[in-house]
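Only one chain is included here, represented as structure tokens and corresponding to the form predicted alone.
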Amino acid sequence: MEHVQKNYFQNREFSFTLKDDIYVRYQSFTTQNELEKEMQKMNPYKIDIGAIYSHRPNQHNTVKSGTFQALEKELVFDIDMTDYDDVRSCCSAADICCKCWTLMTIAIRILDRALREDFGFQHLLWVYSGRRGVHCWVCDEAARKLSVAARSAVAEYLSLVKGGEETVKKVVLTDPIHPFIRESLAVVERYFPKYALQEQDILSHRESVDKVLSLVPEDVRKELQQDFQNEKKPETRWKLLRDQATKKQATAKKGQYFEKEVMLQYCYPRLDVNVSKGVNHLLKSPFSVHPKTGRISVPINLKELDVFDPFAVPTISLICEELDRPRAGEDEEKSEESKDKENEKDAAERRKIRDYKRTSLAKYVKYFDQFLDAMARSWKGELLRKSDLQKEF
């Protein structure tokens, strides 16, 4: 990252978690062979990344109390499977399936449209926790400088699953519908034939059935439970609610939108605020290994976000395995090297560069260089635009 301001780096905070969770924050290198080395040394389980502090973190100690503050910050988000628990059948805690992963897939279409539509931000990097969850790290220069009220506010704009495990009806709509609500139901729409009616089955048990007609207004519940006596079928069940849903519109002075909040309710992105709300706030750094999983938290793609796979991400062992692999003309690169034995340093170096690029890890590997590089590009571009403003002065 040639292209940030001189002591980005340096004053970036690591975590390391080791063996028994113990936690070692505010560490901080000068260089990426110093991060590797203590990489190595430490070995540790799990890497979380932290802010941009006034200071080297690792010297937090030595300052002067009070000058030592976290100035900028990847505005965060943090969207994870059990949060969802009250409105998926196939799994619960940290258990998912590909029936699940659907919700991860909405979170990402609703969050990223409106992060860019209605915030205006461009680099957004989607990321794969490794186990239940995905990350997402906004790094436009505008979001890293955001303070904790400006953070907690979009973090707030984008939350509409309010309440705990005791609030029932967890969706209220009011007149009129925000458009960014309404650009949510559409993508939600999308998935919910299939993802809910069929998948997660939420209308075709007794128990899941209570469940829906728990968030519709009584004397509608009442009529359904009637109508779904003769009707099993869960998408002509829908259609009957749906139908409930626009007679109530049409006579009501206001609201009942409630097949649109039950929609909102099964389907919609269930946020992690305070993750994002914090400058201060760990996350887990992209491409670690999930202690539990030994899955890589990969960058996800939205090119290709409707066939990305959980399960089928590269994992450590898998990574390994491909690295013992003999490689192709390994004997003509030995002649080579022995060539240049004064540049042994650099064919080393070369290699390790190399070297993931025989692994699963490649593509996911250029896809984050292809991120980097969008970015550099803007960053140069926003110099360009200054200097230019300069010399019309």
Contents of the next structure:
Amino acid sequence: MEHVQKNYFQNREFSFTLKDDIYVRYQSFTTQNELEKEMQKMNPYKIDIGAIYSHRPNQHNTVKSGTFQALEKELVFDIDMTDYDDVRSCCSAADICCKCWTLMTIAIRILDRALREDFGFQHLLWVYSGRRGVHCWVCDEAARKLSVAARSAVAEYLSLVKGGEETVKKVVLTDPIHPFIRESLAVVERYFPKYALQEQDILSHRESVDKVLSLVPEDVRKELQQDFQNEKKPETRWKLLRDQATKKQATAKKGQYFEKEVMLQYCYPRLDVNVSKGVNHLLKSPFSVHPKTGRISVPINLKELDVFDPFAVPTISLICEELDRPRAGEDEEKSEESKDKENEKDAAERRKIRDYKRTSLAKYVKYFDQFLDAMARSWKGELLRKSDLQKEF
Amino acid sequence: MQFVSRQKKLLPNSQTELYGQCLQFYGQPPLENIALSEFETFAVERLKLLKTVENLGVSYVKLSEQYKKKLDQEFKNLNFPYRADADDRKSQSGPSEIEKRRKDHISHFILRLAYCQTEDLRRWFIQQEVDLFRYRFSSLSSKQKLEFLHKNNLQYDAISVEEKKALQDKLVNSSYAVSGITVEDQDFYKVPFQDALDLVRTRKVYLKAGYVYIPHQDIVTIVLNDFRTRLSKALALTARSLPAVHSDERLQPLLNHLSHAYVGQDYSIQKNVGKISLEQIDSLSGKSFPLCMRQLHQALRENHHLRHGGRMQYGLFLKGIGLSLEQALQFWRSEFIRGKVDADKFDKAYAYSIRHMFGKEGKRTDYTPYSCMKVILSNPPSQGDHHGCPFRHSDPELLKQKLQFYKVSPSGISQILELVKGMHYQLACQKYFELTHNIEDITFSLNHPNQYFVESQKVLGGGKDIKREMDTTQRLQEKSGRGSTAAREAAAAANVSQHLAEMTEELDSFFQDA
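Since the one above is the form predicted alone, can you give the form predicted in complex with the partner chain too?
Let's see the whole complex now, leading with the same chain.
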């Protein structure tokens, strides 16, 4: 990219996790080539990306103490399915399935809207983590320059589910209901009937019903327990619960939004504030391979969000396999080029660049390129604007 | 929209002009000569004020009736300006309003010298000064607030009437304090969200495309943010000029003492290392651990694992009660191995962070055990966590069950729950101490889990010896800071200034009673 500030790449921190869990931080490189060579040499199991520092990270020990600091970093979010273990019945811990994957879809829709419409960010890249969650990289210049306090404020604005093991009711709404909560509820409501009532079955069996009812006020709970003895269908049970809520909203001043609170507790995105607020924090690189599943961390095209299938994401073995397949007309090409040794080197480079297009990664790289193009246009626009302003003087 | 940069303040030609307003941003340092004794008195009194601000902030909701009343009282006692209207020249005993404002100005800048040196000190100082400012700004009338804003050049764009109308519903629904009438009557300002983080964090404002829409009445939060940012930058600058200040031998001992005094006992210097054996921990957790640590210990024993927040809070506490690094490694390792972690993985992944806690890795900072303030206010627990303060972070129902399980009497439990309801978390823990140790009234004010442990051991051990040891080491820590050379220097300086020695003793006892 020609328009980027000088030293941006050289001052970017990378970290590698090597065999035997050896973790090396403060890696930095002068050129793309150097990065490639180092990756080939070290064979990292995990590659993480960190901040842009004031000096080259691999020289941080030579810098006077206190002057080596992080200057910019993308604003990131990490949504991990394990954080939803108390509200999903199909899987737990590191497992995911197509039923609970909907939680990620909901999370992306809610957070993407909020980051764009509420905060005004434009360049968001959503990436599948490779196993049990998604990451969001907010790459706007304003986002990269946010302070720790600002990042933490953004993350807290986006947090609605609060409490650990010791808390039963994790979402409490009071009047007035903020427009952000209303917008988020609108998204949740679209998915709730199919996701929660059918797939997760939260109102069928005794145990799960009890869990839901533990979130409603005691008087309502007693009535619903009675009603549920005669009504077994989950959709109808949910309607009864909603009717109770409507009744309460007409009269009570407190605890009246319990139907919204239930929906949010079961579906609203749970993010780790600590990941988002750290300017020194490192996050898994897009397109890296997940060491436990072999899946590539591919960017997610939001236009196809509802059909995204984490189990259809290419694995490294698949990619290798696809690369090994012979190309049409390859033998002729080879004999032509091997005549000229200089050309051979160039050709190898060109082939390398074209190769991924033969694999399942093609569409993901294309999407990523579009993302980068949008950023480049934005940057160019910014430069023009700045130079226009300068001309006025 | 941006700030208009602050105009350079003209040098005042009279004190009345300089101190014409009750409240100030402390933009300009004082430019006069003062006596050393005044220097000392002013600094100590402001520190007492800030300490009060801190304590009240934990025991009461900020700006509640009780909070304001108590803080008002402290202002009166220490002769700080708190009433904007008191321009009265009526003869009263004690200093005039102008004199109080001058003291406010000077004492603030003196404390900047003492509190700019480390990240922790800066954070504490900024937090208390912001709370103090918030309290004083909130006491101004609307007219006075406007005057303050104008005088300090805070300008943001107001949105048009049409835009206000279009956004009316959203504006009303974004804040409890904004009604349809507010929208009609008041100007709304468009402020970049980075300038209003407190409002964004708590979702108390309408946010669109990166801007928050604030009614005039709420502009205080913006002002606070501005105050905080400026103070933070100023402290960083002050730190750079410190060497010059420290070379003045009259000031150095006082400044050192001031910056150590805020923290009281921080349990960072390990005493009794190795006096506790690992076999004792289970029984100690029931007898002498505060509820938060007892909870963490139990979770660790049950799950053979703790997440990062829990490992930090509990690990540092154990360090504070005297576990050595070797003991700590053995303790965590043996527990984790019983779970899903094998010995190899433990040595690779977890041992590093334990050594880190003891200052043997990375930055080699010796981390200090968390105070109650830190546990209550930072890093709230989420799904899967067991750290935090149970009085603050647990559901009252679950807390009740837990206390019942630990055999606390029903009347005791309701007393505790009452305190929790009133948000008096440390008082609730003190009550827990009283109930579990079978004593009527404890003689200390709880602000640190390790303090709980020490006091508990005192009660259970009948410790006269322990008390003597605590007192000596505590005084040693406060007076000497780090290392023996500093102690010798401090002693020498104290000999030189008798007044200073008396003052510092007074300071010591103030903080021991607090």
